[in-house]
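Presented as C-alpha coordinates, the chain that follows is alone, the form predicted alone.
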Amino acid sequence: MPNKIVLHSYWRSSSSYRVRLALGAKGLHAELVSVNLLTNAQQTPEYAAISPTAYVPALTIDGETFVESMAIMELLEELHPEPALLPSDPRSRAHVRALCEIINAGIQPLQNLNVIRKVSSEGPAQKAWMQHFIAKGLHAFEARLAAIEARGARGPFAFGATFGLADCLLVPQVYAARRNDVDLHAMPRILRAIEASKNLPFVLAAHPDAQPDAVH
(Lines of atoms letter the chains of each structure in order from A and count residues from 1; the text may use other names and numbers.)
(Lines give C-alpha, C1' and ligand atoms only; values in the text may rest on other atoms or scores of the structure.)
Protein backbone atom coordinates (compact mmCIF):
# COMPACT_ATOMS: atom_id res chain seq x y z
CA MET A 1 0.00 0.00 0.00
CA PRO A 2 1.33 3.46 -0.83
CA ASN A 3 2.14 5.71 2.09
CA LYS A 4 0.94 8.88 0.41
CA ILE A 5 -1.06 9.69 -2.72
CA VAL A 6 -1.34 13.24 -4.04
CA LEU A 7 -3.69 14.16 -6.88
CA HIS A 8 -3.05 17.34 -8.85
CA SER A 9 -6.50 18.15 -10.12
CA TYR A 10 -8.99 20.74 -11.29
CA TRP A 11 -12.56 20.37 -10.15
CA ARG A 12 -14.20 20.50 -13.61
CA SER A 13 -11.49 18.64 -15.49
CA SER A 14 -13.10 15.44 -16.77
CA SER A 15 -9.71 13.70 -16.80
CA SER A 16 -9.23 14.59 -13.14
CA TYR A 17 -12.81 13.50 -12.44
CA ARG A 18 -12.17 10.04 -13.92
CA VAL A 19 -9.10 9.52 -11.75
CA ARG A 20 -11.05 10.61 -8.66
CA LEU A 21 -13.62 7.95 -9.57
CA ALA A 22 -10.95 5.26 -9.99
CA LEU A 23 -9.37 6.18 -6.65
CA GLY A 24 -12.76 6.11 -4.96
CA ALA A 25 -13.73 2.79 -6.52
CA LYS A 26 -10.51 1.35 -5.11
CA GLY A 27 -11.14 2.86 -1.69
CA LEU A 28 -7.99 4.98 -1.93
CA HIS A 29 -7.62 8.44 -0.41
CA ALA A 30 -5.58 11.11 -2.17
CA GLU A 31 -4.50 14.50 -0.94
CA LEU A 32 -5.83 17.07 -3.40
CA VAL A 33 -3.68 19.83 -4.89
CA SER A 34 -5.80 22.20 -6.96
CA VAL A 35 -4.45 23.39 -10.31
CA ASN A 36 -6.71 26.20 -11.51
CA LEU A 37 -6.89 25.93 -15.29
CA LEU A 38 -8.74 29.23 -15.62
CA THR A 39 -5.82 31.15 -14.13
CA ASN A 40 -3.30 29.13 -16.20
CA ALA A 41 -1.79 27.55 -13.10
CA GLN A 42 -0.95 24.55 -15.29
CA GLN A 43 1.46 26.76 -17.26
CA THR A 44 3.68 27.69 -14.33
CA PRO A 45 7.26 26.39 -14.08
CA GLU A 46 6.31 24.69 -10.82
CA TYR A 47 3.58 22.62 -12.47
CA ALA A 48 5.69 22.02 -15.59
CA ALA A 49 8.17 20.26 -13.32
CA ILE A 50 5.34 17.91 -12.35
CA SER A 51 3.65 17.53 -15.75
CA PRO A 52 5.52 18.90 -18.79
CA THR A 53 2.39 18.61 -20.95
CA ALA A 54 0.67 21.15 -18.65
CA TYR A 55 -2.35 18.88 -18.30
CA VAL A 56 -4.17 17.62 -15.24
CA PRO A 57 -4.32 15.20 -13.58
CA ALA A 58 -0.98 14.16 -12.23
CA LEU A 59 -0.79 11.56 -9.48
CA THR A 60 2.13 11.30 -7.07
CA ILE A 61 2.58 8.06 -5.15
CA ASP A 62 5.28 8.06 -2.48
CA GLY A 63 7.07 10.91 -4.24
CA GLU A 64 6.92 9.40 -7.75
CA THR A 65 4.70 11.25 -10.22
CA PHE A 66 2.58 9.69 -12.97
CA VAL A 67 0.75 11.58 -15.74
CA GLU A 68 -2.02 10.86 -18.27
CA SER A 69 -5.27 9.67 -16.78
CA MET A 70 -5.50 6.34 -18.60
CA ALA A 71 -1.98 5.38 -17.53
CA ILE A 72 -2.78 6.46 -13.97
CA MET A 73 -5.94 4.36 -13.81
CA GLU A 74 -4.19 1.33 -15.29
CA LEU A 75 -1.48 1.76 -12.66
CA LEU A 76 -4.08 1.86 -9.89
CA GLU A 77 -5.62 -1.31 -11.31
CA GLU A 78 -2.27 -3.07 -11.22
CA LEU A 79 -1.28 -1.84 -7.78
CA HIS A 80 -4.73 -2.49 -6.30
CA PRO A 81 -6.39 -5.24 -8.35
CA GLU A 82 -9.40 -5.52 -6.06
CA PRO A 83 -12.05 -4.33 -6.52
CA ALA A 84 -11.35 -4.75 -10.21
CA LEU A 85 -12.11 -2.04 -12.74
CA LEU A 86 -11.29 -4.32 -15.67
CA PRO A 87 -12.84 -7.73 -16.42
CA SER A 88 -10.70 -10.82 -16.10
CA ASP A 89 -10.60 -12.14 -19.67
CA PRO A 90 -8.55 -10.48 -22.44
CA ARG A 91 -11.37 -10.01 -24.95
CA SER A 92 -13.61 -8.31 -22.43
CA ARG A 93 -10.72 -6.08 -21.32
CA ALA A 94 -10.19 -5.10 -24.97
CA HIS A 95 -13.87 -4.12 -25.27
CA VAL A 96 -13.66 -2.00 -22.11
CA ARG A 97 -10.45 -0.31 -23.21
CA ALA A 98 -12.04 0.49 -26.58
CA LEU A 99 -14.99 2.12 -24.80
CA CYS A 100 -12.52 4.15 -22.77
CA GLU A 101 -10.64 5.29 -25.87
CA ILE A 102 -13.83 6.43 -27.62
CA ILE A 103 -13.99 9.05 -24.87
CA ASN A 104 -10.31 9.49 -24.06
CA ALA A 105 -9.09 9.81 -27.66
CA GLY A 106 -12.28 10.60 -29.56
CA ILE A 107 -13.92 13.25 -27.38
CA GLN A 108 -11.60 14.45 -24.65
CA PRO A 109 -8.91 16.15 -26.77
CA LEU A 110 -11.59 18.10 -28.66
CA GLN A 111 -13.17 19.50 -25.52
CA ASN A 112 -9.97 20.61 -23.83
CA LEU A 113 -9.91 24.28 -22.83
CA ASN A 114 -6.88 25.06 -25.00
CA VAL A 115 -8.63 23.53 -28.04
CA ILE A 116 -11.95 25.34 -27.71
CA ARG A 117 -10.14 28.63 -27.08
CA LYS A 118 -8.27 28.05 -30.34
CA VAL A 119 -11.52 27.28 -32.16
CA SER A 120 -13.15 30.55 -31.16
CA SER A 121 -13.21 33.25 -28.54
CA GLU A 122 -17.02 33.35 -28.76
CA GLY A 123 -19.05 31.33 -26.28
CA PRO A 124 -21.80 30.20 -28.71
CA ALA A 125 -19.25 28.91 -31.23
CA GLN A 126 -17.36 27.07 -28.52
CA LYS A 127 -20.58 25.45 -27.29
CA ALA A 128 -21.61 24.38 -30.79
CA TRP A 129 -18.18 22.76 -31.28
CA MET A 130 -18.50 20.93 -27.94
CA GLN A 131 -22.04 19.77 -28.67
CA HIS A 132 -21.03 18.35 -32.05
CA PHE A 133 -18.04 16.33 -30.90
CA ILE A 134 -19.47 15.19 -27.57
CA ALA A 135 -22.66 13.97 -29.25
CA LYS A 136 -20.70 12.26 -32.04
CA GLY A 137 -18.50 10.41 -29.56
CA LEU A 138 -21.30 9.41 -27.21
CA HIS A 139 -23.38 8.04 -30.09
CA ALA A 140 -20.37 5.87 -30.97
CA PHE A 141 -20.10 4.79 -27.33
CA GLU A 142 -23.81 3.87 -27.32
CA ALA A 143 -23.39 1.86 -30.52
CA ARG A 144 -20.52 -0.09 -29.00
CA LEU A 145 -22.59 -0.76 -25.87
CA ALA A 146 -25.32 -2.19 -28.09
CA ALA A 147 -22.84 -4.42 -29.91
CA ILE A 148 -21.29 -5.61 -26.64
CA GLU A 149 -24.72 -6.24 -25.15
CA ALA A 150 -25.64 -8.36 -28.17
CA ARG A 151 -22.68 -10.58 -27.27
CA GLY A 152 -24.07 -11.09 -23.76
CA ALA A 153 -22.34 -8.43 -21.62
CA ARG A 154 -25.36 -6.63 -20.20
CA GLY A 155 -25.52 -3.77 -17.70
CA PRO A 156 -26.60 -2.04 -15.65
CA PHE A 157 -23.14 -0.44 -15.81
CA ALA A 158 -21.21 0.33 -18.98
CA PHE A 159 -19.80 -3.20 -19.05
CA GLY A 160 -21.63 -5.70 -16.92
CA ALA A 161 -22.90 -5.79 -13.37
CA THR A 162 -20.23 -3.73 -11.60
CA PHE A 163 -18.80 -0.22 -11.89
CA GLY A 164 -15.66 -0.36 -14.01
CA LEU A 165 -13.07 1.54 -15.99
CA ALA A 166 -15.49 2.48 -18.78
CA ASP A 167 -17.79 4.05 -16.16
CA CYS A 168 -14.85 6.10 -14.86
CA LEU A 169 -14.74 7.81 -18.25
CA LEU A 170 -18.45 7.81 -19.01
CA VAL A 171 -19.62 9.54 -15.83
CA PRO A 172 -17.46 12.67 -16.37
CA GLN A 173 -18.27 12.76 -20.06
CA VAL A 174 -22.01 12.73 -19.42
CA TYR A 175 -21.50 15.51 -16.86
CA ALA A 176 -19.79 17.55 -19.60
CA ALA A 177 -22.51 16.63 -22.09
CA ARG A 178 -25.24 17.87 -19.79
CA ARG A 179 -23.36 21.10 -19.07
CA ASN A 180 -23.31 21.69 -22.82
CA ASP A 181 -26.96 20.72 -23.41
CA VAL A 182 -26.19 17.62 -25.46
CA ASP A 183 -29.33 15.56 -26.13
CA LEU A 184 -28.87 12.10 -24.58
CA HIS A 185 -32.37 10.74 -25.13
CA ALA A 186 -31.29 8.40 -27.93
CA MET A 187 -28.65 6.81 -25.69
CA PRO A 188 -30.58 4.47 -23.37
CA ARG A 189 -27.62 2.28 -22.41
CA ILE A 190 -25.54 5.28 -21.46
CA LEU A 191 -28.39 6.66 -19.38
CA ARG A 192 -28.85 3.26 -17.72
CA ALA A 193 -25.18 3.18 -16.72
CA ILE A 194 -25.35 6.72 -15.34
CA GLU A 195 -28.45 5.86 -13.34
CA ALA A 196 -26.71 2.78 -11.89
CA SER A 197 -23.68 4.85 -10.92
CA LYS A 198 -25.11 8.10 -9.66
CA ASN A 199 -25.76 7.25 -6.00
CA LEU A 200 -22.64 5.20 -5.30
CA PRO A 201 -20.87 6.96 -2.40
CA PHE A 202 -17.53 7.29 -4.18
CA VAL A 203 -19.28 8.63 -7.29
CA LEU A 204 -21.00 11.30 -5.22
CA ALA A 205 -17.68 12.15 -3.54
CA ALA A 206 -15.90 12.49 -6.90
CA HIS A 207 -18.48 14.87 -8.40
CA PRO A 208 -17.03 18.27 -9.39
CA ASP A 209 -19.41 20.15 -7.10
CA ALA A 210 -18.12 18.13 -4.13
CA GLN A 211 -14.50 19.21 -4.65
CA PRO A 212 -12.85 21.71 -2.30
CA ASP A 213 -11.76 23.90 -5.23
CA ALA A 214 -15.23 24.00 -6.80
CA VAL A 215 -16.56 27.41 -7.79
CA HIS A 216 -20.35 27.81 -7.89
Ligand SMILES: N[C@@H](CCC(=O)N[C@@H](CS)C(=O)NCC(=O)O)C(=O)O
The other form holds:
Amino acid sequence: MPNKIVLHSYWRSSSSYRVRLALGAKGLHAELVSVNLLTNAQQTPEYAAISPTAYVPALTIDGETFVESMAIMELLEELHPEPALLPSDPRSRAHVRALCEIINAGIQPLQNLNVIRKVSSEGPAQKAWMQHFIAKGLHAFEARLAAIEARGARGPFAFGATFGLADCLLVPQVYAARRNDVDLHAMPRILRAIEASKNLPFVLAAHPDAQPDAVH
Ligand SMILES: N[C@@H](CCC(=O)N[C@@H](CS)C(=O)NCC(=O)O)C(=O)O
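In place of the form predicted alone, output the structure of the form predicted together with the named molecule.
And the full complex, kicking off with our chain again.
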Protein backbone atom coordinates (compact mmCIF):
# COMPACT_ATOMS: atom_id res chain seq x y z
CA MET A 1 0.00 0.00 0.00
CA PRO A 2 1.41 3.48 -0.85
CA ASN A 3 2.38 5.74 2.06
CA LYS A 4 -0.08 8.40 3.17
CA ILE A 5 1.78 11.68 2.80
CA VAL A 6 0.47 14.98 4.17
CA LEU A 7 2.20 18.29 3.46
CA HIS A 8 1.50 21.18 5.82
CA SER A 9 2.24 24.18 3.66
CA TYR A 10 1.35 27.65 2.49
CA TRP A 11 1.02 28.49 -1.20
CA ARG A 12 3.59 31.32 -1.24
CA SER A 13 6.05 29.74 1.18
CA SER A 14 9.29 29.07 -0.69
CA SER A 15 10.27 26.26 1.68
CA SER A 16 6.91 24.55 1.05
CA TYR A 17 7.38 25.08 -2.71
CA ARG A 18 10.74 23.23 -2.47
CA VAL A 19 9.10 20.17 -0.97
CA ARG A 20 6.25 20.24 -3.50
CA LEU A 21 8.92 20.17 -6.23
CA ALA A 22 10.82 17.28 -4.65
CA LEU A 23 7.60 15.28 -4.19
CA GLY A 24 6.55 16.01 -7.76
CA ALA A 25 9.96 15.13 -9.21
CA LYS A 26 9.63 11.74 -7.60
CA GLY A 27 6.02 11.26 -8.69
CA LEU A 28 4.74 11.27 -5.11
CA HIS A 29 1.31 12.56 -4.17
CA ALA A 30 0.71 14.46 -0.94
CA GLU A 31 -2.49 15.65 0.63
CA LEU A 32 -2.14 19.38 1.34
CA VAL A 33 -3.06 21.05 4.61
CA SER A 34 -2.91 24.82 4.36
CA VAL A 35 -1.29 26.80 7.17
CA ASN A 36 -2.15 30.44 6.58
CA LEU A 37 0.99 32.43 7.42
CA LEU A 38 -0.86 35.73 7.03
CA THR A 39 -3.19 34.89 9.91
CA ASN A 40 -0.27 33.44 11.93
CA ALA A 41 -1.72 29.92 11.83
CA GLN A 42 1.90 28.69 12.17
CA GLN A 43 1.98 30.15 15.70
CA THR A 44 -1.08 28.34 17.07
CA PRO A 45 -0.87 25.52 19.65
CA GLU A 46 -2.52 23.21 17.08
CA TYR A 47 0.34 23.77 14.64
CA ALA A 48 2.97 23.68 17.40
CA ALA A 49 1.85 20.10 18.01
CA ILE A 50 2.85 19.38 14.39
CA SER A 51 5.97 21.56 14.26
CA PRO A 52 7.44 23.43 17.22
CA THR A 53 9.44 25.57 14.76
CA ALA A 54 6.34 27.62 13.86
CA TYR A 55 7.41 27.25 10.23
CA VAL A 56 6.03 25.46 7.23
CA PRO A 57 6.58 22.97 5.72
CA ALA A 58 6.03 19.89 7.81
CA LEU A 59 5.59 16.52 6.10
CA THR A 60 3.76 13.62 7.68
CA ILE A 61 4.35 10.13 6.33
CA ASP A 62 2.05 7.46 7.73
CA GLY A 63 1.53 9.54 10.88
CA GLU A 64 5.21 10.40 11.50
CA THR A 65 6.03 14.09 11.11
CA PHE A 66 9.22 15.50 9.62
CA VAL A 67 10.26 19.16 9.71
CA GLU A 68 12.89 21.29 7.91
CA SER A 69 12.65 21.28 4.14
CA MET A 70 16.26 20.15 3.52
CA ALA A 71 15.87 17.17 5.83
CA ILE A 72 12.51 16.36 4.26
CA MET A 73 13.92 16.41 0.71
CA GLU A 74 16.93 14.31 1.72
CA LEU A 75 14.51 11.84 3.34
CA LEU A 76 12.46 11.64 0.13
CA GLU A 77 15.70 11.05 -1.79
CA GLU A 78 16.65 8.19 0.51
CA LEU A 79 13.19 6.62 0.56
CA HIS A 80 12.67 7.02 -3.18
CA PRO A 81 16.12 7.05 -4.83
CA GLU A 82 14.78 7.20 -8.40
CA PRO A 83 14.66 9.58 -10.13
CA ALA A 84 17.69 10.86 -8.22
CA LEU A 85 17.81 14.48 -7.09
CA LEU A 86 21.48 14.21 -6.09
CA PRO A 87 24.40 13.15 -8.30
CA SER A 88 26.15 9.89 -7.42
CA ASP A 89 29.72 10.98 -6.62
CA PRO A 90 30.57 12.63 -3.28
CA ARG A 91 32.27 15.71 -4.71
CA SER A 92 29.35 16.50 -6.99
CA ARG A 93 26.93 15.93 -4.11
CA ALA A 94 28.90 18.44 -2.01
CA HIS A 95 28.66 21.00 -4.82
CA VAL A 96 24.90 20.51 -5.09
CA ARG A 97 24.41 20.70 -1.31
CA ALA A 98 26.46 23.91 -1.24
CA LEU A 99 24.20 25.44 -3.91
CA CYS A 100 21.24 24.44 -1.74
CA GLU A 101 22.75 26.04 1.36
CA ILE A 102 23.48 29.31 -0.43
CA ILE A 103 19.70 29.63 -0.64
CA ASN A 104 18.60 27.65 2.42
CA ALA A 105 20.98 29.24 4.92
CA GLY A 106 22.14 32.34 3.07
CA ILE A 107 18.97 33.86 1.62
CA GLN A 108 15.71 32.35 2.83
CA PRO A 109 16.11 33.04 6.58
CA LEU A 110 16.66 36.73 5.78
CA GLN A 111 13.49 37.03 3.70
CA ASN A 112 11.32 35.15 6.18
CA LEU A 113 8.10 36.79 7.29
CA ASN A 114 8.84 36.94 11.03
CA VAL A 115 12.36 38.27 10.34
CA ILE A 116 11.37 41.07 7.97
CA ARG A 117 8.51 42.09 10.28
CA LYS A 118 11.13 42.70 13.00
CA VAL A 119 13.43 44.62 10.67
CA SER A 120 10.90 47.14 9.40
CA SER A 121 7.25 47.57 8.60
CA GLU A 122 6.09 46.92 5.05
CA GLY A 123 7.42 49.53 2.62
CA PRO A 124 10.53 50.62 0.71
CA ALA A 125 13.01 49.75 3.51
CA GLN A 126 11.67 46.20 3.70
CA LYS A 127 11.81 45.81 -0.07
CA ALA A 128 15.40 47.15 -0.19
CA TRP A 129 16.39 44.61 2.52
CA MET A 130 14.83 41.76 0.53
CA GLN A 131 16.40 42.86 -2.74
CA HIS A 132 19.83 43.21 -1.16
CA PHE A 133 19.98 39.74 0.38
CA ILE A 134 18.26 37.91 -2.48
CA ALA A 135 20.57 39.51 -5.08
CA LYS A 136 23.68 38.90 -2.96
CA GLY A 137 22.85 35.21 -2.55
CA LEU A 138 21.80 34.65 -6.15
CA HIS A 139 24.99 36.30 -7.44
CA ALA A 140 26.95 33.81 -5.32
CA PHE A 141 24.80 30.97 -6.69
CA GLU A 142 25.50 32.12 -10.25
CA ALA A 143 29.26 32.29 -9.54
CA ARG A 144 29.18 28.74 -8.19
CA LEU A 145 27.32 27.58 -11.30
CA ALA A 146 30.13 29.08 -13.39
CA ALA A 147 32.75 27.29 -11.27
CA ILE A 148 30.88 23.99 -11.50
CA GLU A 149 30.51 24.41 -15.26
CA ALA A 150 34.26 24.97 -15.56
CA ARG A 151 34.66 21.61 -13.84
CA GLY A 152 32.60 19.97 -16.58
CA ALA A 153 29.03 19.76 -15.23
CA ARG A 154 27.03 21.71 -17.77
CA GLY A 155 23.34 22.59 -17.58
CA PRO A 156 20.73 23.20 -18.55
CA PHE A 157 19.66 22.58 -14.94
CA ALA A 158 21.51 23.88 -11.89
CA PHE A 159 23.68 20.79 -11.88
CA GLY A 160 23.83 18.92 -15.17
CA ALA A 161 21.22 17.52 -17.50
CA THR A 162 18.45 16.62 -15.06
CA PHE A 163 16.29 18.52 -12.57
CA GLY A 164 17.80 18.06 -9.11
CA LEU A 165 17.94 19.18 -5.50
CA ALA A 166 19.53 22.55 -6.29
CA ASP A 167 16.67 23.26 -8.71
CA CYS A 168 14.17 22.49 -5.91
CA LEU A 169 15.62 25.49 -4.08
CA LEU A 170 16.38 27.69 -7.07
CA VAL A 171 12.89 27.68 -8.62
CA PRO A 172 11.17 29.02 -5.44
CA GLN A 173 14.00 31.49 -4.79
CA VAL A 174 13.69 32.96 -8.28
CA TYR A 175 9.91 33.17 -7.76
CA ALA A 176 10.61 35.23 -4.60
CA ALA A 177 13.23 37.31 -6.42
CA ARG A 178 10.76 38.19 -9.16
CA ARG A 179 8.07 39.11 -6.62
CA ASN A 180 10.60 41.52 -5.15
CA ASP A 181 11.74 42.92 -8.52
CA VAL A 182 15.31 41.64 -8.17
CA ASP A 183 17.28 42.22 -11.37
CA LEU A 184 18.33 38.79 -12.69
CA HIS A 185 19.69 39.78 -16.08
CA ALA A 186 23.35 39.24 -15.06
CA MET A 187 22.58 35.67 -14.01
CA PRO A 188 22.42 33.72 -17.30
CA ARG A 189 23.01 30.28 -15.79
CA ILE A 190 20.24 30.76 -13.25
CA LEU A 191 17.88 31.94 -16.00
CA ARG A 192 18.86 28.94 -18.13
CA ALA A 193 18.02 26.54 -15.29
CA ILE A 194 14.67 28.26 -14.71
CA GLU A 195 13.88 28.09 -18.41
CA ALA A 196 14.71 24.36 -18.48
CA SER A 197 12.46 23.70 -15.47
CA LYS A 198 9.49 25.91 -16.06
CA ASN A 199 7.35 23.69 -18.30
CA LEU A 200 8.01 20.36 -16.61
CA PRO A 201 4.56 19.09 -15.55
CA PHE A 202 5.51 18.65 -11.87
CA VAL A 203 7.07 22.13 -11.80
CA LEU A 204 3.87 23.64 -13.19
CA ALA A 205 1.85 21.68 -10.60
CA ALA A 206 4.07 22.90 -7.73
CA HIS A 207 3.73 26.59 -8.63
CA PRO A 208 2.18 28.71 -5.84
CA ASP A 209 -0.66 29.86 -8.11
CA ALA A 210 -1.65 26.23 -8.72
CA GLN A 211 -2.16 25.49 -5.01
CA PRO A 212 -5.66 25.09 -3.55
CA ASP A 213 -4.98 27.79 -0.90
CA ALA A 214 -3.73 30.34 -3.45
CA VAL A 215 -5.34 33.77 -3.21
CA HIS A 216 -5.43 35.63 -6.50
N1 LIG B 1 14.56 26.14 7.64
C2 LIG B 1 13.15 25.99 7.47
C3 LIG B 1 12.56 27.33 7.13
C4 LIG B 1 11.08 27.29 7.03
C5 LIG B 1 10.49 28.67 6.89
O6 LIG B 1 11.17 29.66 7.10
N7 LIG B 1 9.22 28.73 6.48
C8 LIG B 1 8.58 30.00 6.32
C9 LIG B 1 7.85 30.07 5.01
S10 LIG B 1 8.94 29.84 3.64
C11 LIG B 1 7.57 30.22 7.43
O12 LIG B 1 6.87 29.31 7.83
N13 LIG B 1 7.50 31.46 7.95
C14 LIG B 1 6.57 31.82 8.97
C15 LIG B 1 6.99 33.02 9.75
O16 LIG B 1 7.97 33.66 9.38
O17 LIG B 1 6.31 33.32 10.72
C18 LIG B 1 12.87 24.98 6.36
O19 LIG B 1 13.68 24.90 5.44
O20 LIG B 1 11.87 24.25 6.42
